[in-house]
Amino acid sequence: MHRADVAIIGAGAAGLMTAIWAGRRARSRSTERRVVLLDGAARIGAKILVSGGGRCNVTHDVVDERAFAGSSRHAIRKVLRAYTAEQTVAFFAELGVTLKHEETGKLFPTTDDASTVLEALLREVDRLGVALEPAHRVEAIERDGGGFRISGPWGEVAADRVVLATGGKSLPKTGSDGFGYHLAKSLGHSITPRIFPALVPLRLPEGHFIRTLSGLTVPATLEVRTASGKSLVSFTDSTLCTHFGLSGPSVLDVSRYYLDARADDAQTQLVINWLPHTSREEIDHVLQARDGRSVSAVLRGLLPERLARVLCERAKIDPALPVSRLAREARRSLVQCLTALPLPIIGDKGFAVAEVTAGGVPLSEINLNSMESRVCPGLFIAGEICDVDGRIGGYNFQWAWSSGYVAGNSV
């Protein structure tokens, strides 16, 4: 059986940044540590690889709690502010990493390649003298008098401190299945009792008018509203149609809040703005012009042609219709489906594709001042395992950034 001073269950990004700070920590105190980091993938950092379309979107120009969601945004909070973007951009740069700012806020690597992002990342593992251990995937974590017993089909190791930063169940190709949550549960932790997919795809039923304008992509508001009709969030953003329904920007990030409401209450609804930038005043106002043109003709103005031919249809008008002869029930009928369209959403697509966890371990479990359980001292819980989930952005890789720094240089 082996030993390890720290043994790291995940090789992800909460993962790295977690053996990164472990062993500079050491070598500033001249200590001898040896840190392992155990994950069952062959091929480590699959998950940083795909991300941002394989350019890694490393983090975002300005992060804070509210762009979270999860556990309370105050504990959110106190580890964002613990390292922060601007040490984020600074600690990439020193491993030779530039990043640039792209107008969303977003910040990718200048070589718009995630492997740029992974190497660096890598390097420093190796230069830290850290044993990096691909192919050894965790099956039980146990208890060994002061410390604990790892174990796998490879194997044990024996540690006296472990951090688990084993991802959630996004991506599960990428080695992220939810296993880590059995870990967690064995060592005295609790899971929230919902686990479901964030920033994910949404399916609209067959036959539905949106699925027959694929690839069609327009700025649009996202609203989850509940059967009373109170706005619960919104998000306004590029907008896709797609041959099961919706995704984009504005979609993935809507899609937790309403699938979480919607669990709570299955009256819940997604009501979709094709125009937001357009008060419905205005629109209404536009559609009582007396100048003799059509209907589509008005429209073509405010939407692409496809997407105003069906929505005409949806509010059964002839979209050649002159706008002077539109009845007043009818006009308010196509404002309607123009800016408060109720989506019948059928699902979301799964883990398969979601880019990130909602749910996990709750950060009330855990001393944010070092990522150490209250419940299991000598374990430590970092990245997307906790129940903490951001916008798209790198909001997560930032998560996963601080919350491995804080880990890192704790254990």
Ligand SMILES: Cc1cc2nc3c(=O)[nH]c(=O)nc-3n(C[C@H](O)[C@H](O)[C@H](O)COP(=O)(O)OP(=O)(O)OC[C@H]3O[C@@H](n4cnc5c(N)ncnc54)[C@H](O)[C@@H]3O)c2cc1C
Given for the second form:
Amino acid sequence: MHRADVAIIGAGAAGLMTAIWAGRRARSRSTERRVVLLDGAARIGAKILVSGGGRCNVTHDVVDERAFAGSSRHAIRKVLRAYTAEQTVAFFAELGVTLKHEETGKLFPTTDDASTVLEALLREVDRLGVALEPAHRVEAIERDGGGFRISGPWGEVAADRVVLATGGKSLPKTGSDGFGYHLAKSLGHSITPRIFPALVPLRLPEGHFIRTLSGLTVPATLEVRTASGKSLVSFTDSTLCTHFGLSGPSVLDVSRYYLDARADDAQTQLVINWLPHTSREEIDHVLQARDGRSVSAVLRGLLPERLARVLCERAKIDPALPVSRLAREARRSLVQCLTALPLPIIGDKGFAVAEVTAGGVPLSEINLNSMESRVCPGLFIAGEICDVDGRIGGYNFQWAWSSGYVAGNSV
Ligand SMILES: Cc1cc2nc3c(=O)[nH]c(=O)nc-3n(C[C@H](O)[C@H](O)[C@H](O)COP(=O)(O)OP(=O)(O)OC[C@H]3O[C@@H](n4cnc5c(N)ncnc54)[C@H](O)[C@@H]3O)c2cc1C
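Beyond the form predicted on its own, can we have the form predicted in complex with the named molecule?
Time for the whole complex; same chain goes first.
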């Protein structure tokens, strides 16, 4: 059986970051520490390579806890503050990866190539002498005296300390299939009752008019409302109609809130406003123009023609009708379709497509100064396995860098 001082399970963003800081810390103390990094995947870093459309959105200009959900925001902030986006930028610069800002606040490598990020992390892991072991899926972690015994089909490692950085369940083909939750439970942790896809496209029933608009992208607001109509949360951003339903940043961002609220109450509604930058009153006003223009001519100034046509159909209005002849009820119905159309969502695209997982190990079970487990001393936990999920925009990687930094420095 091999021996290690520190065994990190999972070599995704969080595991690589943990390994780097554990390695640096050992060097700075001139101690001989053996750090091993075990990953079940034969190829390390598959998720980093596909992230951000192959460009890897490393972090965001402004990262604060309001961009996250899951555990308490206070707890999330504590970890984010321990390692900020500025520190992330400096860290990558030191590794030779310069990041550039996009208008949206997202930061990408100047190469526009995720492999720049992965290769820099792997080079640093190698420089620090961390033993990286691909194709080492961990099937069990047991307490063994004061340490741990880690095993899989490849054999066993005994380690004084263990870091669980096995990710969530999203994109399971990259190796993150949720087995880490089982490992965490076996060491005494609880997992949130709900583990569900986040940042995930949503499906509409066959025959729904939005499915006929496949490929159309428009700005829109997606709002989650309770059965009584109370607004819970909304996101305004680019929205993509697809052959199965809806995707795009607004939909991905709203998805976890909608899915969570709907699991509590099946009457929860998702409502779309196709004209997020025009008030209801303004729309109502232009639809009362007396200049002889048709409904389609008026809507042409506001929306793509294909969308305007199907929304008229939906409101049972002939688009050729002059707006001056629109009855009040018809106008109301059209304004409703334009600004507050309920979406009969039938499901989501699942973990195979979701960018992140909602739910996981509650931060209340982790000491956030160190990321050490409060229930199993010697065990540390970092990354997406935690009950933390962020919006689109680099926030999820920032969580991996921040929690990995804290764990690596403490372990
Ligand atoms: C398509 C896509 C695009 C994304 N784009 C972005 C983006 O641009 N910006 C952003 O901020 N976030 C993005 N994300 C989210 C981000 O990639 C993740 O939140 C982040 O990678 C999580 O890092 P992690 O290390 O915690 O987990 P993971 O990256 O999931 O890594 C976990 C690792 O653990 C290994 N593992 C799991 N179980 C075991 C086991 N039993 N034994 C051994 N090894 C195991 C897995 O093989 C994997 O390598 C994207 C996600 C996807 C799916």
